[in-house]
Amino acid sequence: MSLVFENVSKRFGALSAITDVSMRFEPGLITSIIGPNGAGKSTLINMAAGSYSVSSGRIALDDRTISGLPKHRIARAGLSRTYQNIRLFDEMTALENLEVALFAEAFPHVAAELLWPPASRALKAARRARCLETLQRFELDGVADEPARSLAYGHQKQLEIARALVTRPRALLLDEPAAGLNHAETDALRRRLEALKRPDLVMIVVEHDMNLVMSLSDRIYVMHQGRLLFAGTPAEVQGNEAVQEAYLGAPGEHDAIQAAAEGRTHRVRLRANADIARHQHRAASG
């Protein structure tokens, strides 16, 4: 089992923002999608869920096709994901946000729920069970009850990855899930995610954090100005050269920005130098 992207383009008009990108990505394993900011990483994820269409190439989970597919297909194929900014249903309580989640598989059940209570009671107990079973992995079962909207953020992001989990996914795509936490949350949320690892289960985290990424990973794939740009263990992408100019810039590209810099006002000149500062510091903690 795996989700496999072949050949994949996508253009959107004139401008193409993923170019002949191949990827394999199996189960049992955490792969994370690194780069800068256009890199074309959520729209990896948005063309595995449905939401964009492909230009052109395939995308398969289990050697079946699922690109072209519309997104509840896809969904049901066994596709899950989540967002960079988060997507509750604010006014339902938590453990409705996952109950609505497994609508799709309910459906076929609606006329027994209906016309039998007694098996509507079973089936609904059923579902609440494992709502409440995926909440309380999270440590979420205590505010089940909750409004999602009353929920701090960084429960609200943990819920999100329940809601895409409790439908007991082949795939798990989670886009930026670290995105607005602190320090304590990000660590909880790595925990977390390493113990959803399982080996029938294919897991993607598109994300910036790269001490999330480099102690969370088994593999990465590294996008750059829509190509793919490196692959490797977090060992090999921190050791590539390729890697670093894609964040850093070539060798020499600071003393160009500084040099361009003199002459300018004194907020220039030290904006220009606190930029530099922070994309090296950012290498050097990665």
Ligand SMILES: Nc1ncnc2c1ncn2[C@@H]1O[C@H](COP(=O)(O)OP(=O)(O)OP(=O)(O)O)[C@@H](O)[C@H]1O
Given for the second form:
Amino acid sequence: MSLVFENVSKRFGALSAITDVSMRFEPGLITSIIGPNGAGKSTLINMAAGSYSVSSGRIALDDRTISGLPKHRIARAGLSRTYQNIRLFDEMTALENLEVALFAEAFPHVAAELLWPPASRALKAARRARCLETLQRFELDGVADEPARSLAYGHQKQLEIARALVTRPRALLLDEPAAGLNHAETDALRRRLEALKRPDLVMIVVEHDMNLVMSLSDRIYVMHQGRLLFAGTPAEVQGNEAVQEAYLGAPGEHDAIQAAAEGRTHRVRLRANADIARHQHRAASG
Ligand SMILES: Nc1ncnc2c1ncn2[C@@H]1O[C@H](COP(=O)(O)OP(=O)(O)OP(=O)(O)O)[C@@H](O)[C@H]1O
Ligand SMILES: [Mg+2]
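Structure of the form predicted in complex with the named molecule, please, following the form predicted on its own?
Every chain and every other molecule in the complex is listed next, the one we just looked at coming first.
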């Protein structure tokens, strides 16, 4: 199954956030979307997931048009995403955050479960086992019963991906999975994402960490001011002059692309992430 954008545009009032973008995301590959702040990366994810409508054009999973469908129908078609700013259910435990994600899937069985309690118990137990197994894969089983709000920031970022995966999606869209992670956490994330690659899974990563992008991606789309500027392999992106120029206006990222091109290890914190600030505030206030 491929995820396809065909001549997609998005306008917010007078602002053209996305202009005539066509992209194809193939299963079995990790495809990254990069570009300076405001380039339109999150808007692409939000349109694919049905959080934003498209102004024109079409988004399809294989031959099936998904743009125009409500969010839950798109989720049921197999598209799963994480958010740039963490969106967990704070008061629920890590395990419950995953169980909630499975609720939509369980819904058709609810009537049957009510009519025949033993079936209900068996199905619930099966769902719980699946959630626990997913937590284990992310080394989060030790905090399964902790409320999400009390987890370390790095664990919260992992939990979001675990929640997106527990529904066994066919397309996984991650919006800045490495934002705010330290070196070791980013390395662990890289290994985990590589381990998730499957011939039938479309993986899309929006990311500012250029070391991660260049080492992880099979293909890269470069966005600039709402338009697709360039598409290619990591080596092609690093060698492209238009890409370098687009990033001149965003010094941090230009440095990061340069550093990645030169093979230096160099992490660039691009901006104060509101998420991190919120987390630190929460940690400080107990
Ligand atoms: N809901 C919205 N209403 C109005 N404008 C929006 C909305 N969402 C995004 N935009 C605008 O669309 C443009 C693209 O934003 P988007 O969030 O997609 O950028 P991005 O590439 O994800 O940037 P960043 O790297 O900072 O996350 C920006 O000018 C942004 O202000
Ligand atoms: Mg964004």
